[in-house]
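First, one chain by itself: the form predicted on its own, in structure tokens.
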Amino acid sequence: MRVKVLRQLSPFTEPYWEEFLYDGPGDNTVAGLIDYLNYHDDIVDINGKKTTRIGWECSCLQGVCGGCAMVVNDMPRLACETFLRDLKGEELTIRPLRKFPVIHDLVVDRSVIHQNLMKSDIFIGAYQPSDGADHEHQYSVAKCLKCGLCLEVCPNYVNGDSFFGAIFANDCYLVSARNSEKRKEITELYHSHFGNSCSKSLSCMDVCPMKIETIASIAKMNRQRG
């Protein structure tokens, strides 16, 4: 498998593709076809010349951090979950996070997104649930794994100046549902950084890794308005 990476060795030099070669095992992850080209002992590109190890980040390798998120064949996916055996063709394209600062490589600065969430006071608080609470929800909404796949795809997100896509709108739900007393609040952030600008392509939906279904946290916010 040709294996095209675009690179970037620091945020102040420009990105360039480089090729590789791929003949590990077919039922390799992403991941660990990155691993498997950084850790033989001569890196060489598709035409035999020496090179350094990809710059990428991880921590679970199990889906649940969100850390390995990049761009394979024009898709936003976590490399960990992403499986050679369901990617068609014999070249693989990879290259980072499109909307985040890139740091090096595949490695990009995603403190945007908590950044956003800290100067809104996205933060529940003291627990003040209503009645009737929708737990299921709740506990779906709690699994995001900031990872940004949603950020990538999303049409309307471009630097989070001032839309901050789904992941803000899915805490806002989940802070308003858990503390009665910020609903006022929060209901009024999620309209001027969310509600107010999602065109509701739902791209984020088909991207999320843990299957977050917005557009219930959409409508429940959105019925919240008056």
Second form
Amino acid sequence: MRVKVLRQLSPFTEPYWEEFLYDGPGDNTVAGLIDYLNYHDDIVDINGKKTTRIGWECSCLQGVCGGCAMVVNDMPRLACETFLRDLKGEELTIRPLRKFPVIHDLVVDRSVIHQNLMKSDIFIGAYQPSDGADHEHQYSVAKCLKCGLCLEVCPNYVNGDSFFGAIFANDCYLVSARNSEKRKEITELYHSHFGNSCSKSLSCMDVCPMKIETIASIAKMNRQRG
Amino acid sequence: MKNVLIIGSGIAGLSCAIRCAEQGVKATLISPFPSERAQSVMAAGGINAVLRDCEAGDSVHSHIEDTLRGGSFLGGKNAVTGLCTRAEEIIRYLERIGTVFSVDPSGSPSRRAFGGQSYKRTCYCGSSTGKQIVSALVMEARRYEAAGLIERRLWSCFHSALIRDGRCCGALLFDESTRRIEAVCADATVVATGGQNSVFGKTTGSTQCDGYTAGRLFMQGVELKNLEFIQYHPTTVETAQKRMLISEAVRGEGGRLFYTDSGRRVYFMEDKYGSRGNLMTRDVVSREIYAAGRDVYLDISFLEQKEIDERLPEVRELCRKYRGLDIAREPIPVAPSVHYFMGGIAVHMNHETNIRDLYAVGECASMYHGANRLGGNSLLSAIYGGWTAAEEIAGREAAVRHYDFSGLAERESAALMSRMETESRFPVMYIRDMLSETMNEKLGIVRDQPTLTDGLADIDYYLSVADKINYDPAVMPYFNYSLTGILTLSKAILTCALSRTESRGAHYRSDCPQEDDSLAYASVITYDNGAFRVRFDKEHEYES
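Please supply the coordinates for the form predicted in complex with the partner chain, as a counterpart to the form predicted on its own shown previously.
The complete assembly is shown below, putting the previous chain first.
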């Protein structure tokens, strides 16, 4: 299988495509494929020329940490749960998430996610649940990996300057559901950084590895308006 | 204002940082990646606590007894008493900051049975308890970050501790984004870097937990304890990229272990240990699976699909995704695999090491679990340890010191860069791979003197080349400079396993299969200019 990887040696250098030939097991994931290319032998490009190992981020290798978020065949995914057998075509393209600054190859700096939640003071503080709160949805929302796949695919999210994306909407719901005293304040933040600009494409839900139903958070937050 | 440097931002590091901030101590959290990538998110099953509405007959005393017995009485008794006594306070705290526990009809956290415990006292959040707690702690830390009391430094990796006159004054940190080593001084330094999984390659845990910090500190004079006690989790499943954990929650919900003999299912744990056989401690279950010598399965398919989806949704999803099997219909093929390290950095009850102002918390420290950890006690001890260290630090006078480490940082930076600029014919990562082969082959569930001695010879060879090879410029500098510390820690683990000439808890020696009362103490290992010395802590110096 031909594998094209968009590489970038550092934040200060230009990106470039490099091609590899993968001859490893067919039941691998994309994470397993990168590992195979990196460490099966000395790493060479498709022409047999020695090259540098592909930089990528991973921790759990089982879809619960969000480290290995990247774009595979134009679809934002977690590499560790994307199986080669499920991909179409003889060629594979891998590139870093493009809504975040590249640190090295497929490693990107997603700290804007945390910064936006911090500067808007999104924390529960004291558990004072709202009446009729949906426990199952809260459980689901609290599993958010902060991986950034939903921001990558979102047509409204650019760089997190003003529109903070689905991650923010879901965390707003979690805080307002678990601390009713913060509901008013959180609802205002929700509308200024999400509700007023979301065009409801819901592509975020298509790529979420935790299958979080952002539409349910949106519906619940919109009901709190005013 | 006092300041504390915390290396690692998983549950132990976060708990310590928040408790410091609550007491007006500024905490700097050091980790290359955010807390969501920490191994803590992989903890599935639950957290133990005897709550007011506990099962009839249960008590904090019983929790203490179970923990000590499960650890073959090598856990510090005073420390375990503190741990279990504050467990309810920890659960109430987690509820208050918004952790999404699974709850019973009265709104109290639901509890399930776990191995080695006399009562159902494991509170849980579905089968993603660690993730749910991390989410709540990250939010709580955020409020103090906004107030300037917690600062996060991403892309930073531990390099070494700054130790002068027997005190730790901070650490040298390597910044992956600037590629420089910087000296960061602090009134106290807390290590919360997790276990040393990746010396065994890809285990059930995170690839980020490599033991380097413990290894490097050991080389700088920090004592390590009980390294030979490594927990093999009995139920893990093989996948294309790693062994994955099948949570003990499956057995807690009634899951049964069996093998087949002439087409008949043999429930070997129940046959040998009675109706609660599947919930024996992990060391016992792992050895029984090993002794069975054939394919073993874990069956939960007799539960209603709805019950599985309510209580074990993540386990069902993991098996479906990575093995293509539905646990609601068929049994899971399981085998033991390296999962948790009871041993680590030796700490006193206040979590301080033998170096003043240097603390260790969470899995990298050794205190509560003795020779074998009970399921549900790791999340508890991570939070309790973080709190204990933070409370000690806040209660102490800030040290007045005037050291300048900038020259040292410059020299270390220059030395690292000069090695990075060379071409390697012997990449560091290959040595890491060989190390994991050695550790898996020589330090299994069943050990003996000749095999352990072979393992030591292998590691001595790797160590003999580690300082001579050029660094591999194709991987991150951290992977290069961490090699010697990781190899040194691995050698210390094997040395301790060789020194304990008995079988106890998770350490089983086929050449010394019995417990030896004269060795019923923690092992402590020290490093002195390349010499490794093991002693047994007969004076209980680490239990105060």
